[in-house]
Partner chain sequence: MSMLIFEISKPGRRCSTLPKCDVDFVAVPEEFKRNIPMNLPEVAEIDLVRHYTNLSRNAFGVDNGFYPLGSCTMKYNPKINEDVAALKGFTAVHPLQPEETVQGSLEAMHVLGDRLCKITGMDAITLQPAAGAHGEFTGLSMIKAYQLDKGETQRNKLIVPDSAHGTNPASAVMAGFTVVNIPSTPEGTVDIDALKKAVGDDTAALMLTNPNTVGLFEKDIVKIAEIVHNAGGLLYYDGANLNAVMGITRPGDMGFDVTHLNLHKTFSTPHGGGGPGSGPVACKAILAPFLPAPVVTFNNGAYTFAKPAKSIGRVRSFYGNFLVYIRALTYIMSIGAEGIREAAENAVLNANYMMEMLKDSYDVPFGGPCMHEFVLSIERLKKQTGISAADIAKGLVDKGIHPPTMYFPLIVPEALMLEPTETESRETLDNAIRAFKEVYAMAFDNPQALRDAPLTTPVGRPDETTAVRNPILSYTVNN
Amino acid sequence: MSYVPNTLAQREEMLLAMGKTCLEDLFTAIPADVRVDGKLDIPGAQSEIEVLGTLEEMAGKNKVFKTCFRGAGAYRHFIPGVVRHLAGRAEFVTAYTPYQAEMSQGVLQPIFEYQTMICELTGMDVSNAGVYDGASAAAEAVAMFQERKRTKVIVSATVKPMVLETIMTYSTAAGTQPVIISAKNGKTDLAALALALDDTTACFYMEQPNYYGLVEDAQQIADLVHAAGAKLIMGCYPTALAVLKTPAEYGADAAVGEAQPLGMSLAFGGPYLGFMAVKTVDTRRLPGRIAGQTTDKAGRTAYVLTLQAREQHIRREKAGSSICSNQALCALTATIYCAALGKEGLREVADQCCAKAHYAAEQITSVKGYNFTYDGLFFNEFLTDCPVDPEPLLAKLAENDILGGLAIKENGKSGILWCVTEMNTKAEIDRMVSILKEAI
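Now supply the structure block for this chain alone, in the form predicted together with its partner chain.
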């Protein structure tokens, strides 16, 4: 396959038109001793039939489970067909960042709609246009709140491990070692948090619900953090926001999270989308793209990329972040997903996740040895003990086309982190639980 349309004759004519005799005349600046000797050591061109054949075979080596009880940062939700059809339109897919606003209103307006939806979901005032994923959103938020006199970063041990690792990488690179607050019964240890907070603290990062699926005592946390003059960053599961108290209601200073549940497939981990929203006062601290509404000379409503004085192409080494892409197509996908579901629809998804998870939890914990590892309110994920070796148990579930919960070691004990969404039926839950019973 080749995607170069110019014929060999045209290439000759073009060279001739420039007064050149051969292509080599254009590459004289590249020294001979750094040239590739002959051809690159990779296979040659293939036809579409061959490429498809190879890659279909590769995809076929992956196991797609009919039933899934695994979350832990990536969630299988239903994606209405209309989402893929609209977000897949080539005009959106093949466009660049909307630098030329006049010919990019079709990209800019959906970003503005996206920002509005994130504000509606989180209750916050201002959203950016999106960042790489939920973990980098948390890391960017931490960096956003660090100041000259407030550099200390505190993170709860109950956040998703990958988010914690990402925050560690970003903070360490910038010269700060985050302080980790231990967990107590699966939730942030409030006493330990109170001890760690001081007048050098920039911010505290927590998740609601946390990694174990538990709803944290966020109001007490918010009060503690604010009493120390620090900022509260709350990592959220966007679907849960339809029913759970929002970061804004807790008084959080930033709401961030992984927007993959809003219409993006599991896709082995990406592309996903990170969302970031703050209070008006912190607007100019936000990293990344932001779309704004204005007018043109004729008074027509127009959308532009705005507040760009924050960004790398203007501020260079003084910018707080180098991020310049906003996962625009993922943001568009989330926007269309939220519109397709609407306020009733998203609430219904959240209600079903919550109801089915509680039914599953009741059934699972009725099996001997599968007790809740931690007590407390949860949304759609929960951790239970696992009385048997998790590996053969999960293999047994896999034989039945079920991806079981995630096996994790907690305080030296085997446990399973279960996740239930609207995609799981009562019959699936019952079948899965019957296999657990058999495996005792």
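Positions refer to the first chain, counted from 1. The shown structure was predicted, so the numbers you read here are calculated from the model rather than taken from an experiment. Only the largest set of C-alpha atoms that superpose within 1.5 Å between the two forms is called the rigid core. What changes on going to the form predicted on its own:
After superposing the rigid core, the C-alpha of residue 430 moves by less than 2 Å between these two forms.
The rigid-core alignment places the CA of residue 371 less than 2 Å apart between these two forms. The Cα shift for residue 414 between these two forms, taken after rigid core superposition, is smaller than 2 angstroms.
If the one shown is the form predicted together with its partner chain, what is the structure of the form predicted on its own?
What follows is just the one chain, with no partners and no other molecules.
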């Protein structure tokens, strides 16, 4: 079966115009040893009923836990029904990207609203329309601030491992190697940072809260970085921004992060949404695109693509980024979620996350051997020691339909990174703790 709408005669006419005799002639530039010789080994066609049965069988292999105490970058929050209902409307799901503003008002408006909400959350002046995910946002921000005389990138060792890997990948392609600042008691070592900063430093990337859940000494970090003439990039957990100081209040130059907690369910790999926001002075550095609000010649409200960094298409050697699209549907989802909850709702979610996490921490650390690995303020994640092998313990929790924390092994010690959100009840926490006691 052919899915190409052109007829055989039309295809032969196009080949003749190109001076070719068959379709295979179009692929002669591809080395023969990497081309498929013969037909692809594709299973035979199935009916719709058979396909549904196959997919249901595959989906049945997934394990969906009723109770979850794991975060580390992807978080389980309550998603109001209105979010899925509105984001699932056909006009949004089928729309791609707003190339023609005059034909894309319905897509541009929620993007503009999304940017506004990200600025309100972070305290920054300008947000772009979003990038692929939080790790990409961090790496793009690092690349954004590198200049001819300032190419040195410094990253805290307390950031999420996957984010660090993405920054390393971007930096390797750019011919630079980030300097990693060691951790001290679970937070960025300020003395080591002070030594690493110099007049070649472009930026420093940190996370607030960090990978271990601890609230970093962000103000001291900001003062050190700016004294060296460098830029401060702060990775953020958007839910925590409802109760913690904003990146702007700390003096950060860019705020980035993963917007998955804003209405997107947990999934194995996404799709997720990276947010990026900066101060006005750095607006033109932002990769991707920025939607803006204006009026048309009749005085009616209209939305436009105010800025889109498309130079990667026409001047690739001068491009600052390869980002040329945005996660419009995910940005819409985040916008609906924030609008549905409102400011007070977001604060209530954050308050519940923090209160329940501190109750869970109190109960877990009351069990022998489960001491805090690091002392300090935390939002809704915390790291504890684990007196037994974490893997059998987590398997025991899984048998009880509980996804436990993330096992972490550092410096020869085993620990568990726990996460609690508003979705966890007191009964679930108490039940989990009772299993920990049994394991001891």
